[in-house]
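Only one chain is included here, represented as structure tokens and corresponding to the form predicted on its own.
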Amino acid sequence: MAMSHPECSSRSPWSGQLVLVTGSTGFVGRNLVPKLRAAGCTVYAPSRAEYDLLEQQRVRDMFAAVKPEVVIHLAALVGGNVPNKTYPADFCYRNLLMNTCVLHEAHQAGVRKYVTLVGGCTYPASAPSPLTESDLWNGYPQAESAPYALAKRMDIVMSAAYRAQYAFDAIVFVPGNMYGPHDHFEDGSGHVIPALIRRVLDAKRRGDPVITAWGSGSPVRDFVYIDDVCDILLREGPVYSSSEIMNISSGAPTTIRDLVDTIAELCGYEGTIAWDTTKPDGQMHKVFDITRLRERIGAFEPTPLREGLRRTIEWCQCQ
């Protein structure tokens, strides 16, 4: 059975329940919260000014005041390779503390369901592609982001521990390389797709005849449109109940060269793409195994990359 589109989806099993969403102003949160509300959920989306998730007493106060039935924990300190290398202690400490406080206090408050996400960088740098969930503990993450990645891995450990000791229904999903509206489009600080879109649009605006891209363009990645991730969270979040993580991605390989060419075409850029092969390619092949996801939901038809990119570029141009 193929996953239905949002406009024809039935109401979520969470319909009518109070769902607390941390990190609601982030990339995933901005896309997920409207879908939760459209599905009939009552959503509470606190700001950091209201409740600092680094302060356990404030987290406890939040749960006492809100009394949610469901928690979707999306709050995190995130960034690319440069900030991860510059501030490794911050990335480790803040994510460890936020995850610990929110999960523990959710359990203490009697929350019925706890859902969180960890990034694909939590997988070992040496893990074979496609990345299967069983590969997670078979090595160390990429060194540049290891403090962040290992802090997020601990969310998986804690979720399993609280399920084992307290029967607390905490689950963890692992999205692939997400892209779409509300991402960070600042060139140099965003993920690969929003950064490329911003670079190409700026080059087109300035009339630059050449854009330089790093590496050979040969590395292969797996991109998933944000709407697909949010729809699966709405569908599987209420019913998936396991200590086993689950990948959410397209499972479709795309070379960086094809990605850059498609973005340039969709942006209407007519200049030349020059590949600087003196720059590193990074990991050559990183695709996610989505066998477990397909076993859960049947025939999964992800948004085609070209269509997702078109929607994302249109959104970016309207900002």
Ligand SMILES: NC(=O)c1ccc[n+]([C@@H]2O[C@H](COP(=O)([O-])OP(=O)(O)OC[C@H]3O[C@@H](n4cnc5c(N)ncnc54)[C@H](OP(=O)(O)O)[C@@H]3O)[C@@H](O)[C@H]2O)c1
Given for the second form:
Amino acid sequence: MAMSHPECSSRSPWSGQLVLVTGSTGFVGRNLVPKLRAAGCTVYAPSRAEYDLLEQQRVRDMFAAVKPEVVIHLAALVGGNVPNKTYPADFCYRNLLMNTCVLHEAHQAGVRKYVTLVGGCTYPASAPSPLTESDLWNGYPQAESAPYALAKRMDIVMSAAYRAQYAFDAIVFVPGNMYGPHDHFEDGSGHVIPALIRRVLDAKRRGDPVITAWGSGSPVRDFVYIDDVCDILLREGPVYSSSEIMNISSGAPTTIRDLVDTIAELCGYEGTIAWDTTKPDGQMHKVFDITRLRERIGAFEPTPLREGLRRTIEWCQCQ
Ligand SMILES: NC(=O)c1ccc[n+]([C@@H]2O[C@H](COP(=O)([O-])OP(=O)(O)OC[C@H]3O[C@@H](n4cnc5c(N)ncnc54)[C@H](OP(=O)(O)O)[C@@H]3O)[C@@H](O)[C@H]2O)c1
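Moving from the form predicted on its own to the form predicted together with this ligand:
Following is the full complex, with the preceding chain placed first.
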């Protein structure tokens, strides 16, 4: 399966259906909504100002007004380590409440398909790499983001519970480290690629001769281009029907050093990258196992990191 081609989108079985997308002003939503429309879906993508999903009555009103066949629930309070450590109660309360209201009201309203996403931080801190779906429950998530991660884990529990009791077709995917246009390019978002691109472009503009990066550069991660995730959502969302989660990532490991060097090169930064080895590296190897995904979609050619970065940097420079 070659991803990121327009024909992937046009083949979605959701074509012609009414799809409600929550969180459409966010990173994933801004990329997914145009693809759904291009695939012939009628998309309703309300803003938080129209329907605050923390208010159950507003969620009920939304379903009564829209009557969607499909719900793609992307709304969430999302953030990096610092906001998670500063506002753990908000991350827990808001995500639990929002997900509970949206899933329950979707079921009550007779929605036929409910799709939501949880992040890699829902995996246990001690899970071996590659992260395999069956390891999800084998430990506590990383302490800094545990209130958020456990609230997101409840998405999985609730989806399975509504499937078991009501045969409600709710599914949960686990995208890896996504990157691409519309990501949050301000520092502190917790997303490594946009933060690095921002730093390198700023350093280039100021003429800084050196950029200092944390750690040794040796840790290995995998990154997945947002278009690939959206294409898989369009293809697998309609047909995947299970209380088992499924990872969506590239399965292509890369070192942080290679990532930084590639971003610097593509940004045209001519200074030096210094590595501050007094700073922690974090987990040395953390990639996603995508066996389940490959078993379902066959050959998968993710967008090569270099090409995805080129497109992302180009988009960022046009903003
Ligand atoms: N980004 C990643 O790398 C990643 C990886 C794995 C999983 N995920 C999951 O994918 C989903 C989408 O993530 P994202 O990166 O697109 O997040 P995002 O960019 O932070 O967007 C979050 C969206 O949720 C909306 N929202 C927040 N609170 C709301 C409320 N009370 N009522 C209505 N809408 C509300 C926001 O609206 P405003 O614009 O008004 O704030 C925004 O549209 C999340 O569930 C996240 O956990 C993301």
